[in-house]
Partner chain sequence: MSAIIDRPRFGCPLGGALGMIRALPRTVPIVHASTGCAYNIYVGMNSGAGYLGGGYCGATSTPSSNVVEKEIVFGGEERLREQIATTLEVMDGDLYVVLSGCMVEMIGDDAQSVTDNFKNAPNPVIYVSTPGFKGNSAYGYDVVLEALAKEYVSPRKRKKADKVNVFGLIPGGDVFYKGNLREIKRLLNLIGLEANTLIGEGETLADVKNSGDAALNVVLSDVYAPLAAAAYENIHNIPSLRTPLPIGYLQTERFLRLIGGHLGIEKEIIDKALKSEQNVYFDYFERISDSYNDIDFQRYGLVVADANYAPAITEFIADELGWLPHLTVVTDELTERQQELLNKRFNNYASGVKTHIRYDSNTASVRRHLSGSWERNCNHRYYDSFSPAVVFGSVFERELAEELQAPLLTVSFPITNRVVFNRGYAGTSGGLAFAEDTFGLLVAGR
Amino acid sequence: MIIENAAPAREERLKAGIAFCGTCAQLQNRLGQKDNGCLYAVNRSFSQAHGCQFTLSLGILNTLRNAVVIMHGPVGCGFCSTANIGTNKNFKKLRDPSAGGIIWLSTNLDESDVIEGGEKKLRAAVLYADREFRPEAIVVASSCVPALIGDDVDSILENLERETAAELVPVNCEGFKTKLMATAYDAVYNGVLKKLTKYRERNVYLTESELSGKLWEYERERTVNVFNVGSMSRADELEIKRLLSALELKVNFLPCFSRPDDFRAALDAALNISVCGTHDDYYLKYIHKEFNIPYVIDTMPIGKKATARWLLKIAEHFGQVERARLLIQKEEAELEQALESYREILKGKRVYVSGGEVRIFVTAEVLTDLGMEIAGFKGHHIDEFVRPVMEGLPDIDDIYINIASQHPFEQVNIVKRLNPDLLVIHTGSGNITAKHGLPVLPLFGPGYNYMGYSGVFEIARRLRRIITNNQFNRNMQKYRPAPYRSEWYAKEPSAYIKDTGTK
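That one chain, whose sequence was just given, in the form predicted on its own:
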């Protein structure tokens, strides 16, 4: 199977949509239509902001251990990397105490390079990184400028391979090529597939016994790869590992905080497991076709219902369904006992949930199980992976949903109209909306546990805390002006969407 030079935009590959205002029933009806049913062509006459796939790609690439990331473009394009220095260093050390922090360079393209090309600077940066740091891999992430001036990064790196000890990995993630930030996952995996995904040699000793070979094969048949792109904390990983270990499975986590060689080792596994199809389908489908490793892409293991479904899908592959059922029964019984004191405080509270398409709906299941009510949804985009998750949620037909990549102006308008009691919202997306005086729970965070059964308890515990102590947000509403003029709050939030998608 041939790997493309660059991953296609998700607007093309998945016909993903980024503009919708209406009810969940209207959205599901639109997704289910065969003719003119797709939402990918729906757009806005005015857009406030979009996420950039280059910055999200860097967020993933900067987690790699024993790798140097070169940002090929103007130095300002990589400024976002400074925000992750502390977190990434600490998280790398949780995997390997000897791991270092982020090492990233920039080719610092300027006006002259736009005319003359950036090849000389890229070549010099690669050779410097190889000589100075001696990493396993040097990853070159291309911003918009190299694509606009025609730098052929893949060919440049191919010509440099004989001069470097490191594996050279091109990642074509130019921001202007897509409005869907999530295309970054495909862009990163595209680079990994081109250069890091290959069988590694297994040491076979002259005196190796037949038993040793069979033990290696047995271990391979019980090994699974869990893909952790972006939105899993270390606490989430440990909870997932605990549950899968109870099924006698050995767990590897990829790609975040992995070493480049881990992608070779990952081919010695019996099953690839996604925690979110939005993240992983591009990679897992290729690995299945090329290396015949089956995969599970279903739901996210957040909440009792979704976690049980996720575990049973995995257990079915290994013939461990009965064992998984006993595990689920035990975990749910302990969890119910632990949640008893939280339900009375949370009961009846109305929540607005905003974030990734799959995550908002599985999180809604947790909230409704705790006795809360869903006031509305906002998803970054919409595609095929959300349909089975939405179908599994009862009583959401009349709930309002907004599909928007960023666009906080629509979000605050909707929140003002719905008037929820609190927000559960994607990290970094709630600062403007919080000025309306609402308590905010981040949808995920690097230091918190959301997944599995312990994740449900942690969500309940943190919700109780922010509901009973939300003075900071109330003071913001009291002493800070509303983020937008009253004229905008009087308008329909779908005013700038060319096709509301509700016909």
Second form
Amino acid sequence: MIIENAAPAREERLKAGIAFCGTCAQLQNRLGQKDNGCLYAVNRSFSQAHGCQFTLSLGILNTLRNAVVIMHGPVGCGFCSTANIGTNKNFKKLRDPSAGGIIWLSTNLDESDVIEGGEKKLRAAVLYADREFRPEAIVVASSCVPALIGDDVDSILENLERETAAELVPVNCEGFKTKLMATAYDAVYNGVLKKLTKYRERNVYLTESELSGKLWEYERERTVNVFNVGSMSRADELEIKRLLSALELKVNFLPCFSRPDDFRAALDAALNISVCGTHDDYYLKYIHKEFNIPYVIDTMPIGKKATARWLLKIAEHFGQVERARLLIQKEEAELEQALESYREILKGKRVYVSGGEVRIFVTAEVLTDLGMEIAGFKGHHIDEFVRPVMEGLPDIDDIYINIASQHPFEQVNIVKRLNPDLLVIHTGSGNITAKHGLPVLPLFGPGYNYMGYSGVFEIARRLRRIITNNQFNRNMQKYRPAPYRSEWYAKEPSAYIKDTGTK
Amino acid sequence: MSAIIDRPRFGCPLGGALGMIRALPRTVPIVHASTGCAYNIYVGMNSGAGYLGGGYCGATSTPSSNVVEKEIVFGGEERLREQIATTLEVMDGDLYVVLSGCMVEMIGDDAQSVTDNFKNAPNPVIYVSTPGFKGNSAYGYDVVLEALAKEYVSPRKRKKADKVNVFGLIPGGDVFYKGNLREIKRLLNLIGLEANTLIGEGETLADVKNSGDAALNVVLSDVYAPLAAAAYENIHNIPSLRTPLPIGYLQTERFLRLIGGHLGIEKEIIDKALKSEQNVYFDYFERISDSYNDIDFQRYGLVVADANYAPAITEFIADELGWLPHLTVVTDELTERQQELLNKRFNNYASGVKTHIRYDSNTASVRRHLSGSWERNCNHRYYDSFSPAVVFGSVFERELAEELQAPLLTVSFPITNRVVFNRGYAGTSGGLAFAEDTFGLLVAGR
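Write the structure block of the form predicted together with the partner chain for the protein whose form predicted on its own appears above.
Now the complete complex, all chains and molecules, led by this one.
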């Protein structure tokens, strides 16, 4: 199977969309039509800033241990990494106490490079990274400028390979290529496929017994790779590991916080498991075809229902369904007891949930299970991976859903109409969200547990804490105005969506 | 030609521009660029500038044309026209500033003429060209202020003899800009001047608009804001006086005497102001003198900071803390002429001590410059080590500081390990805050 030079944009590959206003039933209807009802073609006449595939690629690349990332572009590209200096080091240390902080270089392209090309500086940066830091891998993330001036990064790196000790990984992730930042996952995996996904030589000893070979084989047949996401915490991983260990499976976590060599080691596994359909299909489908490792891409193990569904899918593969059922039964019973005291205070509260398409629906299941009502949804984008999770939620047909990559202007309008009691939000629009004056629970956080059974308890525990005192945001609402004209609130939230497709 | 940078401590022109607009009240940016540009800048600036936040209209509220392949191929002017028109409908601002990113500049969008179509809008809309490949955030800050001077500031023939404008601190790039401006304003008030710091506490767009009647622009930097200073000189006939950012009493005294002398303020007024500052200032300093001498609070200093902070901090720790600054790394991209200018700031210390000065933007270089200037330990029995020391830098210096077993005070972008509100290090109040934070590190374990 040929690896493309760059991963295609998701609006083309998956017909994914970023703009919609309507009910869940209307959205499902639209998704049922040919090409997802042409949602990919819908745009806005007023838009606001959100991440691009470059910034989101860094969300994964900056977590890699023992790697240096080169931002190939003008000096501002990758500036966002500043936010990861301390946090990523700490998160890496949870996986390896000796891990170092993140190191990145900028090729700092200027006006003359725009004319002459960025090759010279890219070469200098790669050699500097190799000599100065001796990393296992040097990842070159290419931004808009080298893509437009036509730098052939893959060939430049190919030619440099003999001069460096590090593996050189091109990640072609220029922002202007796609309006769907989730294309980043494919862009990163595209680079990983090109350079890091190779069979590793197994050390076979001259005196190796038949038994040790069999043991290795036995272990391989019970090893699974769980494809984590940057929004997961170590606590999430440990919970997943706990559950899968109960099925006697050995678990590797990739790609976040792994070492470059881990991608090779991961080819000795029996099953690849995604925790979120939005992330991994590009990679897992390729690995399936090329290395014959089957995969599970289904739901996200958040909430009782989704976690059970996710575990059973995995158990099915290993013929362990009965065992998994018992495990689920026991876990749910224990959790039920633990949640009892939280239900009372959370009951009947109306909540608006916004963030990634899969995550909002599985989180909604947790919230409704706790007795809360869903006031509305906002999904950052929409594609086929939402189907299994939407199916899992009954009674959502009439609930309002907005598809918007951030775009807080639509959020303020909708939240005002829906008038919820609290918000569960994706990172990035905090200062506007604060001005609703409502309690806010982040939809995810790399420092907190949301997944598995312990995750449900943690969400409940935090919700109770957060609704107990909301004074901070109330003050923000009272004293700091949002930047939107009052006329805007009178308009329909869809006023700036240019929908030329079928309804 | 610029060089590659190992962990840059500044952003692109669009970044500097957005930082400046973030600092202007009720000003709405309209970014004409690829999708991720404004968000990338927000994420970096929020965390690196001590959790500055998006403010009124930043972060994901930033209006942005989010150009993609289609516009790159067919041109983005129509998209920009649409975005400006809708922004004026949705966003509530008193001033709108269109900023351009790399892509739209490379494909040749004429953002100026598109913006000119909105001349009759109820509130002004101006355009500033800020492509990333044109420099760094210092340039972006400068070019926005230049545009304001050209297109927004009201022309005034008559100048107020006692009014000065103050600029030269890059909002966000200088994490303490707001606290610093407050202090500079206070100090200038002490010698009878009305100081307009444009983006300080309580100041509004009206202050920017009315900055044309100042007698003098005080530029608190040897290198930043050349275009803005020139625009004020050429268009508004306001000359500039460049002065380094003063930290601590000694530098403040020099600062006030320089400005006062320049504007012909009576010596008695300045003396009186300084006398009063001196009393307040050294009263606090006296507090620490007990422990300073009882415990020995003298340290070696390693300073890694931008062109504004590096000279000021180095002099402060030498001449006020009585320490031994050994190495100062200035992290901006500077021309040779600018370097020569800065070199002079490290001369003639009252203490007579000298530091090694290096100009280098690469983070890994700091360690190299230290080991190149301080004799290494070759298993000497009597090794004279670089210890005890304190590192003044950014969070990039954390690992080096740990290695040196020296405390780190983060003073220069990026500062992700502190929350900074109105703290400032400029002037006498800032000198006290600096000393407080520094000595605070030495007693932290007590």
